[in-house]
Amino acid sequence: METMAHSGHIRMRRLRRGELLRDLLAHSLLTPARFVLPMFVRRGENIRQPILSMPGQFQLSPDQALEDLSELAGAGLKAFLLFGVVDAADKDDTGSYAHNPDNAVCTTLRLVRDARLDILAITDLCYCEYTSHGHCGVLTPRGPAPDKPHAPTRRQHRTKSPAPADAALQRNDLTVDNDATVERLGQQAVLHAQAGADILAPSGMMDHATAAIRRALDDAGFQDRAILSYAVKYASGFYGPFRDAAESPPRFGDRRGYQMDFRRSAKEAVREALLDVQEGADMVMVKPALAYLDVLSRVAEAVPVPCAVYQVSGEYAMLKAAADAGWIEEKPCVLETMHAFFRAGAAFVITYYAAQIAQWLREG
């Protein structure tokens, strides 16, 4: 009773009276410099192709990307993340076009560098956009074929027999060759660094990719380039619109053999992140974002480096769809989720809303 009586003078609402007081005491404050904008670039000129499943986002040719980035840098945005979109004719089984110095990513990097924009260039390192099969690296046989015969579908009964490679794809007998892929990721990283990338971000969840990339960068004289590892990337249903945007859906199977299982404890996420830090990652990332705030919090507390979070395409698309339907008010809901990410420990947020957030913050 004494405790209850004594607490009568406590009024929690005192610290919520007035906007100035609330701002003074806020733990997370939003600024454009803490957001990274993902961008999709493809070969060509004057291309600004809308991505239907991601309203407000586009596939851009390098010249159009430069135009947008020039404007965004002036608005206070400090970083962007590049993904390449590749014509079907340029794709093959090993993703060799990723090593072409004139691909869209490298061309965009050179344009940004030559324009001397005050903005950080981050590039995604992976092969899913560049391979004809849509997986994140070089394929290798999974193991001995199962004893039971492969039952053809009704559609297959009506068509000619597939070629041996296609049959292997249909049986899901192939998987990504981890060690062959990480060596190629090192080559891709050096190519991007030569073109002007400041930060290299391996996203394929290949074991020891960070070590291979760090070694390749150092050997090529790029000791000053940072690695942002997709250390904690789950096999998520929220990636659907991205696969439309990057034109990179897997032609067979899925990516659960190398991306993380969301049914596992956050302890696995912490272990993944710490392993990448040991191998030379300067920053780590948790992806997706909103459904993984518990993981973000655990990882951010455990690692001795900055921890980012990626609000992925499906999360963006859901907010856009609900706002377009009039079910939610877009701006307050978006900003509320951003505060949630920072409250959970994010050092910065990768989001397709980055440009819009910069505009909202500019407008006050």
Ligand code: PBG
The other form holds:
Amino acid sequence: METMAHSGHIRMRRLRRGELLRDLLAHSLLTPARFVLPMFVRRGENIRQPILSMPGQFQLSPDQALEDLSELAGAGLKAFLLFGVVDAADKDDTGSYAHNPDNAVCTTLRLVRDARLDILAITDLCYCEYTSHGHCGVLTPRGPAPDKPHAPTRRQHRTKSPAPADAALQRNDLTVDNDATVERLGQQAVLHAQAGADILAPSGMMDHATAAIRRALDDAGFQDRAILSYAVKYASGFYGPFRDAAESPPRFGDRRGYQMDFRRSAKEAVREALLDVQEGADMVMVKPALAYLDVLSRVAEAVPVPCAVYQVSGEYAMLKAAADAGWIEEKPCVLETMHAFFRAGAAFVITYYAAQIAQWLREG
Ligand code: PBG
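Same protein, different form: I have the form predicted on its own, so give me the form predicted in complex with the ligand.
The next block holds the full complex; its first chain is the one shown before.
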């Protein structure tokens, strides 16, 4: 009783006494092997278009992407995540350009494979970059949502005359056709695998996408390619800069009909992740990162597979903007967020800072 009450001999500062002692006890140590760099590629040659809302990031044509990746692979980067940016003229209702083997993603994959770079190729599997309406799959009519009136108001009728599909979507009559979309995701996955993708990452939050992709890959003989499922992806405001970068904002409505509601408890996230594991996900992901550390921690503990985290475009933009304004110091603040992710249980981190981190770590 007396010893319990008397804690005077305990000194927490003893283990903070010097650098060596602090390093010895660090729970996470950073290595470039644990970071994945997202990249945006688009059709063409010699394109290196800065993304204004993400200073330091670019839309690249495949030749330029190869140039950067050759250099980065030499500098210690071990993995990249590819997104396609699609010219408006190549977009349609179903996102058919995603199935063109000569699109920017497939071309870049082949260039990287032929160059025999020592780097893992991950591809994002979704349709929002490829559809004219900007939703993550093919659309289908549906009944009225439980809380929304079905009929358009007279005012909407008179003031707007958009294309039929758009008008219907505004009236809440259209939604993403889940099962048709996951079948198509399977085809997209096979196409990416043929072009050299090592890891396929479905990001559309369609139910049973993982199962459909696993089946399609196996049927095509790609049993060896892994699935990194965006199992836990919230309908977040922090994707704003990405939608500029990928030129993929939904033209009408939003993504709350398929992405998760951040007002719900982390239990839903655990359920999503476990479902994807059951369907064959080799790894799962939580996204965004910084505002979801509780979710990351719960999910990482619950799943028997590696759990990644995605520090998204808006998180990058915030850090960049504050650093560029001189309000925070970039390197220590960025690395602090990385330690937070690993502490919360992340196996690896997808971040627009990946190349920069590799450089910082090289400099010591
Ligand atoms: C595509 C996709 C998005 C992101 C990754 N894949 C955008 C979205 O869902 O709206 C966001 C990435 C980022 O913000 O960095 N579905």
